[in-house]
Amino acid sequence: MTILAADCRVAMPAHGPFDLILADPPYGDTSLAWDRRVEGWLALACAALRPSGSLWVFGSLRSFMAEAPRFKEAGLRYAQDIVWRKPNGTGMAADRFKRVHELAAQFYRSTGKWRDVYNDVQRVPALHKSKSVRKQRPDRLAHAGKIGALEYHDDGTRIMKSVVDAQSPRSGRHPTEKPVALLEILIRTSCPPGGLVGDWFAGSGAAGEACRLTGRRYIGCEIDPAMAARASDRIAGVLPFDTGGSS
């Protein structure tokens, strides 16, 4: 559980390969002093992934549309995305919908196959349990987003939906801090228990806390030394690994 005070492009590649990389990079969309585009990190992150690894990146639809060529040039292929729905959002203009969501998109190496990427689809309790048993097509394989069982027996759970409700952090640690509960979902889904997570823009260390709680190893990188120190203290104060594995 380590936080490096450095530029991720310099420090992180040597600490791979990573089972999962998390990133909430600045896109240069605003005039804020810290919001400066970081060039070249995507290709380095792609190279630092295990063949079974993937990259989850936070951003807006506008940022992903603008960055699409860079993801492709870096050797990354889109897999899926989730919507983080916030209870309160921001209204930057009176002629726009109030923005109460943020996206996180998953990518994997374009030279690999999706079926080889670690993917433990999370399940949640079902609101209604079906008593029926239904037949499924036998030619479908599990990991390609398909169901292979000949029969379906309701176990009282359902695949988690792609819209996730989570409270926005109000700790004041970092202006773009992400909820630990949301990060736990991504980590459990895309990193095997005991695997290594690389947090390339660590900020306040929320992902490190989530790794600590889920039994994953963690290396984060934050370019602001003062923020890196606070993130390190935050992670050190979290209870030890949950050795129960994924759920």
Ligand SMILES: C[S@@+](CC[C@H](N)C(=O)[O-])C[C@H]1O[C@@H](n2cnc3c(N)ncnc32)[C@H](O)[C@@H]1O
Contents of the next structure:
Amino acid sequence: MTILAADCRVAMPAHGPFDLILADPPYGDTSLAWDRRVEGWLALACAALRPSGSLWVFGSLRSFMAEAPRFKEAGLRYAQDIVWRKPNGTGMAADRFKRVHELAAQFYRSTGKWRDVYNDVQRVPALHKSKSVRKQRPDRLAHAGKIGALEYHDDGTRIMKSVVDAQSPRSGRHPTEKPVALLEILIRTSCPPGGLVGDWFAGSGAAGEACRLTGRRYIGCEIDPAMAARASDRIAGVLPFDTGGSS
Ligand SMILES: C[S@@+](CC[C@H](N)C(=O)[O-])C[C@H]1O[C@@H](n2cnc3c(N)ncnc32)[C@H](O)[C@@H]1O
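Write the structure block of the form predicted in complex with this ligand for the protein whose form predicted alone appears above.
Then the entire complex follows, led off by the chain already shown.
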């Protein structure tokens, strides 16, 4: 578990290859001094991924639209996205909807195949149990994904939905701190147990805490040395993963 106080473009490539890169860069959506888009990191991140690795990037629709061509140029292919719904969201403008969501999108190397990317789809307890065991129609397999067996057995769980509710942290550590519970979901889904997570814009070190709780190795990078020191202290204070736990 390490936090580097450095520019991720300089420091992080040498610490790969990463099983998972988490990136929560400044979105560049506002005129605030710290909210400036960082140039050139996407190609470096792509090159620092294992062939089975992937990159989850936080952003807004505005930031993804602005950066869209750069993902392709960097050699990254879009896989999926989730919505983080935050009941306590903030509205910066009085003439817009009150903003209570952010996006995170997953990318993988365009030279690879999605089926080779580590992907442990997370499941949650079913709210309503299915009454009968259904038989999968063979002609539906093509678009239904690789389900495998023809019979569907209800194990009382369901694939997690792409809208995730989590309170926006109000810890005062960082103005755009992400919830550990949300990061844990992305880490469990996209990094094997014991694998290496690179957190290229570490901020408060929330992803480091999530890695410690889920038993993944972690290297974070934060350009602000004072913030990096606080993140390091934060992670050191989290009890490590219990090796008897689940993935
Ligand atoms: C949106 S915040 C990340 C917040 C973090 N996810 C959390 O939960 O606390 C972006 C962070 O990236 C840092 N940053 C900006 N440019 C950077 C760079 N080139 N290398 C490393 N960190 C950078 C900023 O100082 C800021 O703390």
